[in-house]
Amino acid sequence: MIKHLQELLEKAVSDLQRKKIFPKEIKPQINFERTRSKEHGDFSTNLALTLAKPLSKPPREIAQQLIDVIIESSHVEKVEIAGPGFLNFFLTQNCRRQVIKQVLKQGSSFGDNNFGNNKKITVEFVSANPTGPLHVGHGRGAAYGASLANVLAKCGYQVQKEYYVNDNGRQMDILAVSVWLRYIELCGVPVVFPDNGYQGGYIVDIARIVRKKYGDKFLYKSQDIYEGVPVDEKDGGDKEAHIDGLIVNAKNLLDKKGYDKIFQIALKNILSGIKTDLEGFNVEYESWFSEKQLHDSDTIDRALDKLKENNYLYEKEGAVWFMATHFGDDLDRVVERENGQKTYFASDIAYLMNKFERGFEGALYVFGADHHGYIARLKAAAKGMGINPDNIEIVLTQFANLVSKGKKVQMGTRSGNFISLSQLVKDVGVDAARFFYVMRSHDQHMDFDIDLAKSQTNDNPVYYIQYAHARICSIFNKLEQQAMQHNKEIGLASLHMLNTEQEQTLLRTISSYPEILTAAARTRAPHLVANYLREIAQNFHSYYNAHQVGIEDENLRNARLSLCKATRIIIANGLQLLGASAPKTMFSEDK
């Protein structure tokens, strides 16, 4: 409907400029945006007020001069001026009834437009360093990563859903470590466990698993473990020295295969528990991506090599540094140490280059809101790069604080005092884990309300949506119990009877869904399907305790069916972007 309204202002601008009314260099670009408001028409554009200026005008005798020449349609039934000079279009009531023709005929592909353009864009989220389960930070992240790929591949994107598999680097030689101490101390062995290391008790269970394959073959005595090993923090000297110590113990103790072993099965354990539990929240990827295949590859030495040939490196005391500074970030980055050794923003440079190699033509990220940092860097590497870095996006994501009974949970990650995303989705269910994390705006912060989640009334929002759409699913399994099956051809043919207020509202309502679509693909906002969800879910329910829908005139209960159909079928895929479920039975009785 909105690309027929701008063919109208289109021809009208075309008309005035032919008169000589507008000069023939003025080519405006026409917006469309739903009122909010029924007093105000269905649409409403400020075309107006963005050609006072070029024509030296009052917007409301713009406006008026359009007036004058938009042609008949048979969609819509008025225009009018509103305020300093918008217009506002009101449709016709037949033209708002066809939305529901458009919804019954299209089903699960009502909505889909070409907005991305058929863009191809990989967008990576979570990527979790796999040190240890999933909690329930990166539960908001996995939700609004994916909801986000799903809206945006509805909206005409290309979409690969990509995990970065941090397994390199010092972080993973701590869990490495970690499990090592924990095997030594199944064997027998008293050890000192590190303050930095990884203290959860998944980390007894991969050790445990190491025992039960290799036996006694990676134990040795506790003076050999900390031999030249600096003190802890606990004894008065630095956790970082002693755990790099401890690190520097293993491969020299266990040589290169051996530490591999113990690296390779705390690697394979925790990254397939991270699998299972995203598929658990219904988050699935096209592709696993592993930082270490850039450290085996030539990649991060052919991407630092570009960098180099575009004279954006320097030395500076043994090391090599990007003059990511030349390009608004606040500091230069080091890319190589004194000791040879590639950094983590290394490897980012080179993960970023490879994504563009694969053929993408955007990268998107989704990183949380303490990686603030990481914007001007990574768009400075796109620069020193050449790659257009208005092809990088990075969406931070706001903390989720859980809440139960009203308090904060307190959780920390590395002392392994820390409740798994598996466990709330056991807690309270996937649809509402899914559904709460994206029901505020991912850049405001949330309290994970752990209680309402888990109740079922209507001051839980899934819970009312899915309310909604069930009760139509009984709707009709009660009338198809008295014989009375929907007649979608009456219904369609009848559809001049829906006249109520309600029926108005939730018509105006469904007839809206492509533009939120849209909307939540532009801005990067999910929260904006959950938003209508709601509301839609609302206007159905307001609707539904008004009126009767199983009545005996044939005409208008077909009618009426057939609005119910489109809700459902617009609430299932609604709650389907968002990876919820749309269950069709949740009570007993209906109208």
Second form
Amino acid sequence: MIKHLQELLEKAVSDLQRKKIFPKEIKPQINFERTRSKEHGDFSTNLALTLAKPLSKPPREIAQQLIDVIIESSHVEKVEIAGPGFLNFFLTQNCRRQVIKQVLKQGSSFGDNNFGNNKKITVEFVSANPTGPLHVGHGRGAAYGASLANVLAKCGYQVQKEYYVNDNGRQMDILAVSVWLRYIELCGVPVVFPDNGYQGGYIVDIARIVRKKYGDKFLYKSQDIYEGVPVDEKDGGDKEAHIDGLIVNAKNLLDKKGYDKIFQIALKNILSGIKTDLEGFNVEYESWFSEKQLHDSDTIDRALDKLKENNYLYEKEGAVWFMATHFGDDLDRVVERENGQKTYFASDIAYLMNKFERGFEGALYVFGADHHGYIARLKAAAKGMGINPDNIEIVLTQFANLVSKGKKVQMGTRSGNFISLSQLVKDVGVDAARFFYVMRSHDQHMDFDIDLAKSQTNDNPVYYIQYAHARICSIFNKLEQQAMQHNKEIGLASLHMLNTEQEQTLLRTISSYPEILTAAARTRAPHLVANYLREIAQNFHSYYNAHQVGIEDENLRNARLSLCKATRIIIANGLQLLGASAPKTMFSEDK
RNA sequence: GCGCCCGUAGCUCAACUGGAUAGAGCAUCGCCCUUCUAAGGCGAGGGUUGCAGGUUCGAGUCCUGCCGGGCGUGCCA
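Having looked at the form predicted on its own, could you now put up the form predicted together with the RNA?
Next comes the full complex, this chain leading.
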């Protein structure tokens, strides 16, 4: 429709140019946007305002000149000048109602578009280290990433959701040692648990599994375990040095085989827990990508070679550095440490390269706001390898403060003091949890009020939307029982009877759904869908209270049923995009 | 110190590419269930968009400075 209106105006402009009223050099960009209030019609353009300067004429005068030559269209009822010089276009009633026909015909694919041009991209999100269960802090990235991926898929992107598993490196060693020490404890030997170890109870659970499977096989004497280990922080030492010492001893005492066993049990256990938690959160990935795989294959070496070929690597103080500053980063970055180990950043570079080697044309990363420092270095790495940095996109999600009883909840993975994502889902339900996280703009700090989310009352906006959906289902049920089921033909033939204010409003909202979807994809903002759903639900509730659908008049009844059905389809679609269900009834069985 | 993000109603947040009278929910105060689910609807009050400048037909939105909050600034992951 917007395209049609643009053509109308383009013709008007060239007509005026032919008549020499407008100079022929101008080539204005014609923008249309949906109006906010219906007094302003359906679509408006600011063309006259933007032309005011180049033509040095008052905008309203230009607007009048345009109106005078705009040719008639079967879709346009009238065009008005308003405010400082907007041109407001009013569509015909018939045109406005056509959208119902479209929605009923297209069903769940209504609103699909090709904004993304079929671009093949990865959307990577969460990617939390497999060193412990996901907590509520991960929830926002999970909800946002999954919803965004869904929206992008509707808008013509070929999306692959990936979780990058950091199954390599020091944090994993710390995990393995933490498990091992808890295991030693279970064997009856007291240990002083390191300050920098993972404190959570889940570590003990894993240790129990190890013990069950291997008995006392990995048990060593306390003095061997602590042999030569620097003192811990609580004893006035350095907690990093302390745990590194423990790692060395663990690897020596257990040898590679034993150490790997503990390591693998810990990794598998935690990773499968993460998968389960995410599934319970309605988040599914197409790919779980292992960092270790990058090490085991030659990917990291090849990536570094590429940088080397391009002369962006150099050696200094025994380490290998990437010239990130050459591409706008603040500092050069180490890719290989003095001790020969590749840094985490080296894996990141390799992973990035790998994404494009696998044929993806774009890589979208969802990071927590604390990772914003990665933007510059990742883009630098891309440039260094000859990858167009415009195809690397990093979206930050701001932190969600957890609030309980009006107080901020402090959390830390290492301390084990956190509320797990699965606990949250258990308390508030997936629907509310998913919706709550994504109803706010991702670049906005937000407070996640646990008590509010837990309260299964009307405070939860998701219920409001689901209720609208359930109400529609209920109407159809009721009428079917009375043998007045929806007759689609009669309904579509009677659309002209939809004349009430509430029906007009609902129609307006329905027809803007495709634009909302595109906007959500373009600005990477799934919360637009959440806001939209609230609006359409509100429109419906309002309608529901004002007018009866199940009425005697067969024509009007079926027209209204068509409108209801279109509304229901859109609500169901939107909820699905956000990972929430669209229930047929709000009467839950367990209550 | 430097860099990134944010600041909108009492509270939590919207505002599409710079557009028209800055909108919702909660909370407060009225009203509406013999009518398809009241987890609902209708209405009222509530604002110098942190402050000060600038850009222009037009600024919550863009630019500069300040104030306040968050995060980052490792041969950590």
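Residue numbers count along the first chain shown, from 1. Values in this document were obtained by computation on a predicted structure and should not be read as measured data.
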Requested in this report: May I ask which of Tyr214, Thr343, Gln93, Arg534 lies at the hinge separating the two rigid parts between the two forms?
Outcome: Gln93
